[in-house]
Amino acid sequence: MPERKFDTLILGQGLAGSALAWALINAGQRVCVIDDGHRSSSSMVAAGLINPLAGLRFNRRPEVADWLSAAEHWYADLARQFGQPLLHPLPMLRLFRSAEQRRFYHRRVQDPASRGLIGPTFDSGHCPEPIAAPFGGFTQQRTGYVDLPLLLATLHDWLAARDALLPGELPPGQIEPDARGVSARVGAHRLRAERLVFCDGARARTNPWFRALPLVPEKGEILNIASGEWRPRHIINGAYWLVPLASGELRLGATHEHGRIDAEISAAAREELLAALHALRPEAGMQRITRQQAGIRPGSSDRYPLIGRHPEQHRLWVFNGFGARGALIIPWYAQRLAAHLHGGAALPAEADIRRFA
């Protein structure tokens, strides 16, 4: 088989990969995605949250206002081209974990660059949604949810129809970087292109160029539940996360595992998150599960992204590390690197692997 030339190797289509190929494609290049059906994406698990405040400190990152930009106009942007919504809106009630937790909200609510994200209080009483909120809570805005089995599936294709999609695995022995660029085997196909992005989540940890990267993973696990005579107008976010599907179910999440990295689903995990929902609605009776799933967060030791190209095989680059905001904040940083790799623009500091040198 002759071998086929492109700018642009991609291994992974999860969010990072497939918002990395469509920022490129649009610019331009030759591109060719290699995925091995998602075995190893946590895209596929990822609640797809929209949440601009993280944390119990209600943190607000600088890049907040333009992670939010990038993410509501790419998912627009895709909601036209394709004819049907990715992005949900949904306002979101945090609640307070303990009486002390309203001081940063206080504190929050006093920072001018917050506004618009975070609204009113309300106490115990006076919840929004018929559940348990004893230490009350408040209400936030511009958050949501992403519909990233449907994304995938829909960029799956999007990238089928250009000839940008190589279905296989890609090991590391069938990579050779040079000083001219870099071939790749995948099966039976010989693939030469200027560079190599790695967009391959927690797989990066036994990565033979990367895996000196802070990569830190984490093991998470969800349930689907049936959403019953209950239908919330929110999501809800305290110690879990609670999120309305537009299939009228509901997802609840997640659990933290920072010790296990396999994608093995667990009872414990799923006593673990029914007690959530029971601390939620205590009155409720039993739910019934329709799925349970499992996956590898690829978060990072200052959960900034890790971005940029190896300091020795320069061929090679890595886009990884996205975390839990994964859907927050990719879109941005797919821009960027784009930029960088088609028009010579500088990565952002603060992503850039070059802060690990």
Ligand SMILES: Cc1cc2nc3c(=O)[nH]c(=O)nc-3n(C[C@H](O)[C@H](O)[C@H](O)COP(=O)(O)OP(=O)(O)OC[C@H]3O[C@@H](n4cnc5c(N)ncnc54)[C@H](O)[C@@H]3O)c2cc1C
Given for the second form:
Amino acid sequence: MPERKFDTLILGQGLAGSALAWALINAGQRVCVIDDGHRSSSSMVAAGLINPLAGLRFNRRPEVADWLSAAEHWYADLARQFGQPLLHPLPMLRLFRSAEQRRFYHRRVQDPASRGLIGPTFDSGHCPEPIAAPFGGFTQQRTGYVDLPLLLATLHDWLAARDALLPGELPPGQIEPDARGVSARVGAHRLRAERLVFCDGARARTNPWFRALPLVPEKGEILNIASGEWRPRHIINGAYWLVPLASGELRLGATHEHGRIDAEISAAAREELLAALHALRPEAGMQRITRQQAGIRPGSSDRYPLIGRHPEQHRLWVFNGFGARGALIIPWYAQRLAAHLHGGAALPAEADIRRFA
Ligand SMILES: Cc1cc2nc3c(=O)[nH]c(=O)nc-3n(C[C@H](O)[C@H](O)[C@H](O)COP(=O)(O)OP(=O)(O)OC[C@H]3O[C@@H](n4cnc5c(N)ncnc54)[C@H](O)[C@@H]3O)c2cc1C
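Instead of the form predicted alone shown above, give the structure for the form predicted together with the ligand, please.
What follows is the whole complex; the chain from before opens it.
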């Protein structure tokens, strides 16, 4: 088979590889995305929550305005182009986990930059949903969830229609960079490109090219629950979250486990999540679980992405480390990396892997 030539090879069609391919192809590049059918995909498991004020202290990262506006625009562009909604905007109820947490709310609400993200508080007797909220909470705006499996399937077909997708596994050890480009072989296909970008998610921990990066994988499990009579109008977010899906089911998550890094579902996680649901709605009966999934979040030691060029092999790049908030931040960083590769724009310093040099 003759060698096929591209500007950029992308290893992985998770949300990261898909968003980067979209940005590069729309900038005029010839791109080939290689994926093994989502064998280890965090994106296919994730709830896709968009929450600009995550964490116990409702911290607002300085980059949040850029992240949020890039995400909202990108998902809306895709919805227009493909004629189906991908981002489902839904207000979020944040439940205080202690009386002390209210202090963090009051600090946040005084920050002018957080206006438009944060709504009023409620106390335990006036929760807008029929759930136990012993310390009260508040509503958050510009939140929602992205239907990531639908987005990946849509972009899979879009890439395939452009001859920009190659199904199969490409072990990183079989990639051969040299001074002028990079060669790879996937099955019978021989590929040659200017560069290759690794978007391989948590599998990067066994990738010999970027082994030195501080990738912090974290296992998580999620349940889907059959809809009963109760149809929440909000995403509910306390120690765990509950998302009313457009399909009518509820999604309940997530566990966080650092020690065991496999994608097996477990009885312990199922019990943990059901106990969390029981704490929210003690009077509700048994819930019927329709699905349980596990995946590995590809995090980093400082919770910022890992983006940049290999220090010695200049044809190899990494676009990874999106942790538990890929749905919010990947659209923005995909645009920044595409602008860097295509037009030489600077990479955002907080995400550039040179910060670990
Ligand atoms: C339980 C759970 C809940 C989550 N909830 C949320 C949430 O609510 N909001 C949010 O924003 N984020 C959430 N996340 C995190 C989110 O999934 C990630 O931030 C994001 O999806 C990472 O995307 P990625 O493309 O970097 O990696 P991945 O989605 O893992 O994609 C990597 C792809 O590369 C392929 N691949 C890897 N190596 C090779 C190879 N050698 N050859 C061929 N193909 C290869 C894999 O099969 C996969 O398809 C959650 C994650 C988990 C596990």
